[in-house]
Amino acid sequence: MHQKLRLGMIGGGLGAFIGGVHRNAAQLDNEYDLVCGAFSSNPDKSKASGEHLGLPASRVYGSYQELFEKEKQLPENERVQVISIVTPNHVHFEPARLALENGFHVILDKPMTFSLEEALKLQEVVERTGNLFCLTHTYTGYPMVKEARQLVASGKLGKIRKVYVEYPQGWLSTFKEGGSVESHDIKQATWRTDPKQSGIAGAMGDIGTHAFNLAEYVSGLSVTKINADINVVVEGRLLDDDGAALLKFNNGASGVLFATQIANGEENNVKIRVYGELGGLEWQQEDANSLQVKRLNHPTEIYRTAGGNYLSSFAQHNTRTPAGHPEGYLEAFANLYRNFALCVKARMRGEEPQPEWQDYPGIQDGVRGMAFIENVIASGKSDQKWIDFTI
């Protein structure tokens, strides 16, 4: 009989965007059953959210501290097993720490913590407790992104020379934060541009970390130096809404990263291009089913999701629909949730997870993401510009 993992959620109450995305992703493969939650720092809102989701009142909590205290008192076959944390950045570290230390596995929305200092502390907790940890860098869940990573790792592009990665958005082209209207955009803008909730970075923390993670994930390389230009374009905004960085990688390759939230008319067209001695590749979210593979003096090849046995086992494992049907954002999110569930269940059986299952972002990705935020902001403020990428 198929056994579902018991899932609890912290944050993501009524009116929240990302909570619904996580819940949909968790349910797509029937691997999780949402059994409890502390959906808001406001106990009444948490209760209302739990009622809306059909949870029993006894499993809806007024705080994450109460959730852990009450859940660990339940019989082992009833208590929650995996905690999904979908709060603003400043409420990532403490619930993640408590979850891990109370014996629960953790799925955490990015960026991992409020600061690099917190990230390093959380890494120590993960290593000390031995519990599993997943960070939801969504774009690594797309089948063609996984195929791109495997093509690079197999050596088909040769030694990597150049990486271009970009994430343009336009939704913060005007000043939205701080308004009195209870709209989705205003609530999202208010906390994402508030240093007390978001941390030291705005666009670079929110979407720049996605671009950075994608660059390292696909290329298999690590950034060693960074040279950044960071901007606040919209008057009155407290954190960056635009920026770019030159990158140096550990094999000598160079790169360019830009992330902006003031590109009018842009939605979420994440894009990456990687070039090596033997060829290059290109992927963008607006045509997520396609991966372009390029070689000198050859026609461009287009690899397609569900394209057949020429795709790697990693791409095939994360493909859900027949050829021609779009593999989208929710499916990419769900791939992370499913792979994590398969690893948790393998551990419960005392088995080693398959390599394809283990292909999800983890604690090291989170630490490097927070290091990116601190280094890119430091470089942007510095007259020196080129600085070593330090952790």
Given for the second form:
Protein chains: 4
Amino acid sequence: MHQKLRLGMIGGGLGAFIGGVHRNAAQLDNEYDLVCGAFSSNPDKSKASGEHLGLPASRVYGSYQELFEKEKQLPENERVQVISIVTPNHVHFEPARLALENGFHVILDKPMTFSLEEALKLQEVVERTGNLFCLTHTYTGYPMVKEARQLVASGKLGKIRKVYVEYPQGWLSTFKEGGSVESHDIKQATWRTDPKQSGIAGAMGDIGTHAFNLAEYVSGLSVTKINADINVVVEGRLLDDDGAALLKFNNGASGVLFATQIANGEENNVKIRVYGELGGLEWQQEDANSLQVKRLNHPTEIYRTAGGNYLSSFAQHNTRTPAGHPEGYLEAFANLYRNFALCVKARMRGEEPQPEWQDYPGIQDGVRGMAFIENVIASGKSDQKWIDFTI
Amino acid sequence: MHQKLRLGMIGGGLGAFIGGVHRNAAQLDNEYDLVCGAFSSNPDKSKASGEHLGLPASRVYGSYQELFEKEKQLPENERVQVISIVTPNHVHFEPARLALENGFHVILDKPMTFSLEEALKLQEVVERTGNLFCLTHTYTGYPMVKEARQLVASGKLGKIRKVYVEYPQGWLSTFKEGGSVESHDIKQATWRTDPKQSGIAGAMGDIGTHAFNLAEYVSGLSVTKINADINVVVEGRLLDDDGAALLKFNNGASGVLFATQIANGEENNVKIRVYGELGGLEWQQEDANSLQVKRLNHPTEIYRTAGGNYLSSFAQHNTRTPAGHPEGYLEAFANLYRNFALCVKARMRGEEPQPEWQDYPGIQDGVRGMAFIENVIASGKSDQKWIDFTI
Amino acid sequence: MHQKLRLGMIGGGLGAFIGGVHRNAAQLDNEYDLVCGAFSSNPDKSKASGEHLGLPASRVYGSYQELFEKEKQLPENERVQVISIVTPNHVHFEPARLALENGFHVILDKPMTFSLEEALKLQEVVERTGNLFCLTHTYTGYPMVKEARQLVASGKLGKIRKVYVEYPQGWLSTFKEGGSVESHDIKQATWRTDPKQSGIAGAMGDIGTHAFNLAEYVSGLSVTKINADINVVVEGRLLDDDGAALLKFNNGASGVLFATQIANGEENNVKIRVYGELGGLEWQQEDANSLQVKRLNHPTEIYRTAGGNYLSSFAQHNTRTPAGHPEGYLEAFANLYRNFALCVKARMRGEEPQPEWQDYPGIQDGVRGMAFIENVIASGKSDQKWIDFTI
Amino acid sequence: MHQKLRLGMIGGGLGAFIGGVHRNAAQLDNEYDLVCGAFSSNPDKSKASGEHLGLPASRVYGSYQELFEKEKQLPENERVQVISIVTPNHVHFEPARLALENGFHVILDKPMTFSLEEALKLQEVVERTGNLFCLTHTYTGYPMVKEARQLVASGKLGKIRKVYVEYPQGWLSTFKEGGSVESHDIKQATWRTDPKQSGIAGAMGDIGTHAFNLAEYVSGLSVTKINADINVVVEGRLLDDDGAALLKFNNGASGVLFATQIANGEENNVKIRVYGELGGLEWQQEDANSLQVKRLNHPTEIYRTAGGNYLSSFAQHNTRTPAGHPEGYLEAFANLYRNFALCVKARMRGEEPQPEWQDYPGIQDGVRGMAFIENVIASGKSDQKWIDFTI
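Switching from the form predicted alone: structure of the form predicted together with a further copy of the same chain?
The next block holds the full complex; its first chain is the one shown before.
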């Protein structure tokens, strides 16, 4: 008998971007019922959002603290089970901590926390409570990204030598923050460039962490040294909107990472290339259902979502439709939600989840992501060429 | 207050392809609750499917007749409101008719019916009952396909002269039908090539109708004459698996349509090109979020989903995420479901729906699609070069 | 010791398009010296062109008749050896005949002659004189087109079932012919749409023949039946500017061919797709150095010019630079010239040329091309659905 | 009256790669006659190469010194006019110096010299003799690269903020140098990784200089600081085969450059992206006839070779065929040769050459290229984060 998980949401009120994405993702596979929420720190906005989403007023809360308090008093078979947190970065740690300590599983948007210090504290909470935790690094949810990781892991590319990862955007090419017009862009720009809400990094935190996560996820390697150029390009901006970093990995490979929000005319074409002794691979979000597999003196092969049995079980598990039916960003996002649900339900049944289900980003990715932010910003400010990647 | 519509499903039991797609599409935007179903003509299978989907046993029915009978007896605020029919073609008309006559709105998979005769009867039922009706020609749900239609309608391409539309697939390159192994492909092949279930056409009904619908939708024109070459390529197959047709349109334009299921190695890359006196456009599913707009002696422009305010309200309305977040097949499908829901709810509120909401395929598309099947198959058998497209 | 062939040119004076292309092609590989010409039917223009090209005045002739007469009187080691004819279609046969009968080898632009009747006569001349003859169907000169042909011939795609070939252009979207302004487009439009210069066909002769030749060359098959829709789209035009044809081949395969010059915004993206029982291939001029090789349930492979030893000797022989250095239209054209030179020189040495050298289009391609023109135009005018492809 | 320039070649004997490319490029437009050469430091090889190329034995020399000595004694109207030097790097300076001092114009392959010191000396010679000098940075010969430069120069992209340039190759993924088998790859690998022939840099000299030149050419900016990671990836190799550098430009813009020869499976897809306040552009060799022009909230425009009058005179001047006829690497190379010839001939006529003709890389590009090599290698070895780009 199919059982849906009861989902609660913190943040993501009307007009937010990522809250809607989380809800789409949660709904797509029928694994969750949104049953409650504290959608805004402004109780009236929270209420209006809950109403708009069709929730009963009794389960729309004015604050996340209230949410946990009230939900805990509900009978177990009504009480929320999974908490999705989609607030700005400075309101990540505390609700996540409270959720975990109150016995809920947590899905948290990235970057994980406001600081590495908070990240390490959260790691302790996750480990102590034993509750499940997912961090929404969306790009690792794409079937062809999963295939890329498996391909590297299989050894088919040989020892990895080089990683190139990039995340070019253009939407912050001009100064928009604090604009009086109510628009998606202005709202997003305002908090994402505000150190009080975002932390010490702008572009590096918002999208650099995605690039970093993708590089480590696909290559299976860890960054050990970093040499970064971090820039504030648009006048008046308070946080970096552009950066690039040279990388060293734990197996001796080297890499290049860049992320920018001022590449005027670019959308969101995150891209990764990995080369080993025996071959290389290339994936980019604009052609998300293709994975190029390259080898010297051989034809390049185009692996495709649902392309056939040549694909790994990880790619196949994360695909919904036959070959040629493009699966997009929301499907990738939904894969995180679905895999997390499968693991939560396995836990409830007392079973070991399948390896494919467990393949979602978690607390370790979050800690490394926050370490990336601190290291890359430190490197950007440093006169030292290479700094050790420290946690 | 957000209100979800209560959805019932006929067909789409475990292991079906399109049933799952319909459910994903219905769930994505939180506009529907699946509340009941008759998922198979085999009551045990229906029951198992309903259980798997988390429905209460009381609302899983052994037949669609039972579904209508029992649901009608439920209080109005519990009773199903929209019926989604995802059975093979020979079980389209009767449940659709019953649903409409029992006061339900209907979403029906294509091709609409088993024959044109049935289609015309269904048209009469839709008109008589006044209930809303949607036919799931998915491709018209893509934002960039909607943009294409608006672009033609705006006159920017001038008078249309030429339409090329194609739908190449390769999955029926070998004889799979009736195979004993339980596989998605074999199951799909078996009914789709069976005249008793599919009707007089194979490829022409399954995907030719999509190509035809796309051509008329984007161009805003109607086919008036057809000259077709219809083939059964794989030995032993009972229905066409390949075909091409030369077309004439009501404004004097000409066109070429082809659809095949034996193009070994092709996935599902439906593609349309339309040329007018002043310019042309090109869209293909493999790059679904781009629309190429061409003009002699000018740079080709790439319109993009969520690309900016240069896009029509129709494209913008059918988009969920900012530019650069690929929207795929399920999102296109979900656009049909969402627009239908918006119209149903406007009806319930006694309001006129917005033009953008009404832009989903309906009974007229279905009638023309069935006429296409009959005309293209007739042309294929005829020695006459051009036959008039008749309904 | 490297020996260049002495080349003479008929037509191709200043301002012509294809004459310059022929000269670029002849020069690229250092296989020819342009030693004489009759560049225009207007002796003054011919003289000016010859001067511009750096020829001695004594070898610039006022007519092709004069050219043959005078050149024959020159000592054998000065006399022209190969005649390149780049005039409009109505001045193909006679200079080609004279050249051959006077002992010269001939390179002739397509379509081969003004009519099929002339083509058959020319075939007789070629066979009778035994001199070598090349027809410049450029697209068969691309390395990846040669690879495509070899791939089909190798049987790797299995028995061929379907051929799609297309040639969309947009430059004749408006009526330009006879315009008083001196422009490349107007000059080209004027003669190419003039029945007195071009013959019975416009687009079908100019580019339809290329598509037809490509289809037969790659598939290794022969068209046996044709069912065509031929249109004059632009008002006032005297010859077809658009057409499409359904095809049957001698092995039972079917096909679709289209060629148009009114697809506003299209450049010159000739494209072919061929599908057999075991796989398919796709090539298009816009990405001329890639050949897609497709197979159900396998990754698509991208064969690349100079990509490695997996390529046939035919592809390798027709390549000049290492992988990743794009070879374009002029290189494809030059391959025809180079292979022809290699065969002429083998003939002079009394040796059998290698198969790779002999792989250039010849008299047989020309006869079939002219037959295509007559058959496709006849079909366009006929009420009969399928007409036999006759020569 | 068309006048061809008399060309002599130093290096480029049988089996060399770039010598053949130079000859193709020189021949394509009929601007040069190869009249003499010293094709190898081995007189027998030189003789055999000259014979193969059809040169009279009297003008095939055993050394470049001999070439200059003997050619000077020839009457002026027979004597070579332009010297093309295509030897390994360590034999660039001396023949170039001698050629210039003996009154010849020089075309020299890149990187310009063995060291920056030599480059500065050569600069002095060029300035002192006043003879013309061209350095074959091929990529700046592509029409769409010229368009890119003009677009930046026009101000349409606004002030430039960011430059990304990359040059990934894979052919040196394994250790090939010194291999006993006679192959193109082995021959090339052997000298290009030998410090005695190549100088202090491998990949950085061979292809890094191309990337650097492209970045400065398109952006119109100069690099002022560099922070590089230089690697020898393949064991046993004597020079760098991989590197990446962070850059600062003279207007405050920043950039990322990478060049590698160990990206297994990559061919030669040099690519550049430049972003300004108002928009961005992207060009890559794999799609050499397209230039993407991007702008926030607008459709991306695809500028195309020969696409129309919207193109600058620089792009139009460097194009041979109408739109849709791909122009490739040899055409780009030939544009350098052709422009150089036009300037040499203008000089001979005592006229000022047109700006479009003068747009070929020269001594200044060569000096900066050699400075790039020295600076990037120095930075790679330095613990200092940013080093000033010095000459």
